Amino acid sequence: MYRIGLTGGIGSGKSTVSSYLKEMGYNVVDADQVAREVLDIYPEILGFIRRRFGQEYFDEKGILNRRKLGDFLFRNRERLAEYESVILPLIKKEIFRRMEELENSGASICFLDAPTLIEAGMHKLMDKNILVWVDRETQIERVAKRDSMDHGQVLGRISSQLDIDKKKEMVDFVVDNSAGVEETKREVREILAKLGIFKGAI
């Protein structure tokens, strides 16, 4: 099966691309879809989350609030190399549990939506890889409007992940995102066709 990375920084609009490969038909392994579900195949990782970093990132249903924790954790970069170190190993594992079915089932291309493919190394076990980029200040007001965050909070987020132009040295292809939804449609379009995988019209 040819496995395709695709990345991008927050507040890229990596999702819109993802959706759009999803609408042409081709399937698309959601990292973060996998980061939630494996909290529930899982359970030992919210055990690890109340003993380590306390009750208080849970709810009166027990729920965990992640948008709390993960502002905790974007603060505290030793914190998040910690629960990282618990997560990941999951997720990946998740991952590539999903493409083997896929791949089993017959498909022959799946990609991988991960915006930290790259700080994970996953973009080492793929065919080819593919980053959706906007520049910093475009960043920043997407996420900003986005997630209702301020300034310092979006620029935690932005910091934790490797610098968005230093993933272009690391990826086959770069999706410019910055000059709207049709342009940019039409960029992953191009891609696929030097890929090889694309039979309709750029």
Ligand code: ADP
The other form holds:
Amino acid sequence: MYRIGLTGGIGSGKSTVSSYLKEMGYNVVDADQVAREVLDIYPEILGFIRRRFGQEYFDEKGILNRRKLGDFLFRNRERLAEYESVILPLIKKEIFRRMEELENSGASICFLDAPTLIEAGMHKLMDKNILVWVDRETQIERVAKRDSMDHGQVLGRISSQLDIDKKKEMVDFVVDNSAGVEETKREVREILAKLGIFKGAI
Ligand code: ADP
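Having seen the form predicted alone, the form predicted together with this ligand:
Now the complete complex, all chains and molecules, led by this one.
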């Protein structure tokens, strides 16, 4: 199976590209979705969060408030590192289990959509990697609008990731998502054609 990593910075348009790939019928493993689902697969993670960070990250029904935990962790780098040391190995394990499942079912191509593909070193396990890129100003504006965050909250999340311009040097293809979505989709089709895996008309 041919494995293609898809990454970006927060708000660069990775989910927009990922949805387009799914629409066209490609298999996409979504690391964010896995990150949410590992909490169900490994309930001990919730126990760890409760013990280590406190009950205040859960509502009265015991449901984790991911947004509140995120706000806390992105302001406390040591705690973020501690949280990631517990959760990242489980996320990676589940991602590769899902990819293996796809391969065993006969899939010939699979995308891995992961915001921290490069930070987690998973890009090295892919055959090719694609980065969805936008300039910093656009990135901040789009996240602030999408997630109703102020610029401080957005910057906290951006600075927890490797600089998007550094990521450019570590991938095989860059999609510039600064213009409209239609232009982005055209660039994606071009990359797929270069990889020899696009069957439609460009
Ligand atoms: P990511 O998955 O990288 O965090 P998204 O795909 O969610 O980013 O895009 C961030 C926000 O910007 C979303 O609200 C999305 O609708 C919007 N967006 C994405 N691409 C474009 C574009 N080319 N032009 C305008 N808005 C866009």
